[in-house]
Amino acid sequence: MESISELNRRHGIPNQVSFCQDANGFIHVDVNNPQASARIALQGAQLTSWAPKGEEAVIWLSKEASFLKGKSIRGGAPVCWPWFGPHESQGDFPAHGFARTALWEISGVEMQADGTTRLVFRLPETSFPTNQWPHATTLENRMTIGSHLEVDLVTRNLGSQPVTIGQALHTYFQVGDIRTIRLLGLEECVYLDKVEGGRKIQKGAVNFTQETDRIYQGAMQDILIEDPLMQRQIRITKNGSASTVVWNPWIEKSEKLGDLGDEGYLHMVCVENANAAEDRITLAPGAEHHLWVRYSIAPVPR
């Protein structure tokens, strides 16, 4: 791993980019341009914050959140991957699977002509464990930074066999407190309900008054987020991904889960883009595929 002088020859950009390691020795990039501020860990290459110039953050990070080596972080932007929650087979893998707690390399940084700032973060062989994934296949996440964010998770299928992959951005976003808000964007969308059990149909829009844990099918058309707390609409629009995962812990799991803080759970929402359950994706040999979201800020209408 190259150290923080390294990093920040290589890859810094004065008064914009910045390299950084905190006591636990994680690794961070900070981003502050004229648009945006934003913070990514090596670790996961997860995203720990994000706030457009004179806004408030839109990405929420649990402040009992552990920065410990090959532990995951409570908030932020994690990346599940190769698969979604447990694994279909092997109870003794990694929950949403291996990328989230391995370290990435920073393979590129740039200032773009419109003020945004470009960062591709790949997964090197070393962190693929080939007890757990024997493929050969590659793993970038390419984040651009600016009053709105974009995130590309790119695989590719190096190898002569059709490859199957499960994933998910596990985005947690900040809102003023959850029994406020609604998602529009999901309406008649056939759910799995992991909670109560079953396949529903949503009616209206997803209000929250308990834990509430989906993964809503054929989710491909833009999902708000509206906060009347906050006087805001984050908005979600994406592509390569069908399913869409909607999470809220509530009380009774906050607790026994003991990093979300005190009443953490009612200042967050993980609206998560995803290929899970019956929307995984198969890379043909030579393929590849992108799971890309934008999000982006305005406010309620009135």
Second form
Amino acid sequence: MESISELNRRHGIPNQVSFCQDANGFIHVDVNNPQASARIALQGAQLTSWAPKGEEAVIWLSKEASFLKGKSIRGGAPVCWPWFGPHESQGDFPAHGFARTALWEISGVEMQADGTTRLVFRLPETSFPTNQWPHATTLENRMTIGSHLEVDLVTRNLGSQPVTIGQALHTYFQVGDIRTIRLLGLEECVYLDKVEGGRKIQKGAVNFTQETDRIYQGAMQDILIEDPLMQRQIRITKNGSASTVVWNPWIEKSEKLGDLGDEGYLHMVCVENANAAEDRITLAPGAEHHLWVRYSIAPVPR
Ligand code: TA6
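One more: the block was the form predicted alone; return the form predicted together with 6-O-phosphono-beta-D-tagatofuranose.
Complete assembly follows, chain above in first position.
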């Protein structure tokens, strides 16, 4: 792994992009451009902070998040790949795949003409555990940081056989109070209810009164997180994702998880662009798939 000074020499941009290492040896990329600030951990190429200038942080990070090598970070935008949830047959394989706890490399940083910063991370072949994933695939996480945030998760199949992957951008959004927000854009969608079981149809806006863990299927339109307390809407526009996962652990599950902090669940909601369950994708040899999303902020209409 390159040293911090080497990373800053090769990829740093004065007053805009810099690399630092914390006491646990975690390497972070800090972005500060005229439109926004952000932080990304090299482990998992995981965005852990994003705030457009003049806005409260849009991405939630637990106050109890532990930055320990090989351990998942509670919050931010974890990359779940090449499976979502528990592995279908190997109980000892990590939940949500190995990409989010693996060490990635940064392969490109550039200031864009529109004032945004583009960063490209790649998962090096050495980070693929062949016992868990004996396939010739590559994975890139391409981010554009500005007053909006774009993420493009690119999978390539370099092998001679088709390969099936499950994936998600498991993003935690900061909200004023989970009990007062609404999600718009999932109306009439079928979802798998992982708390109460079964398939249901979403009637009206999604609101939160208990543990909520759902995989919506076929939701292609934009989703709005309407937050009256923070007086804003977060718009989620996506492409290449047939599933949308909505999750809040609520009180009891939060206590079991132990790393959301006191009442942390009140201030987060996960809306995840995914290809999960029946929506997993099969890539033909030589094929490429893009899981793309854009987050943007608008004031709540009065
Ligand atoms: O995306 C929702 C979910 O699959 C929940 O079932 C819960 O397990 C959550 O992800 C968090 O998983 P993690 O492994 O990050 O604790």
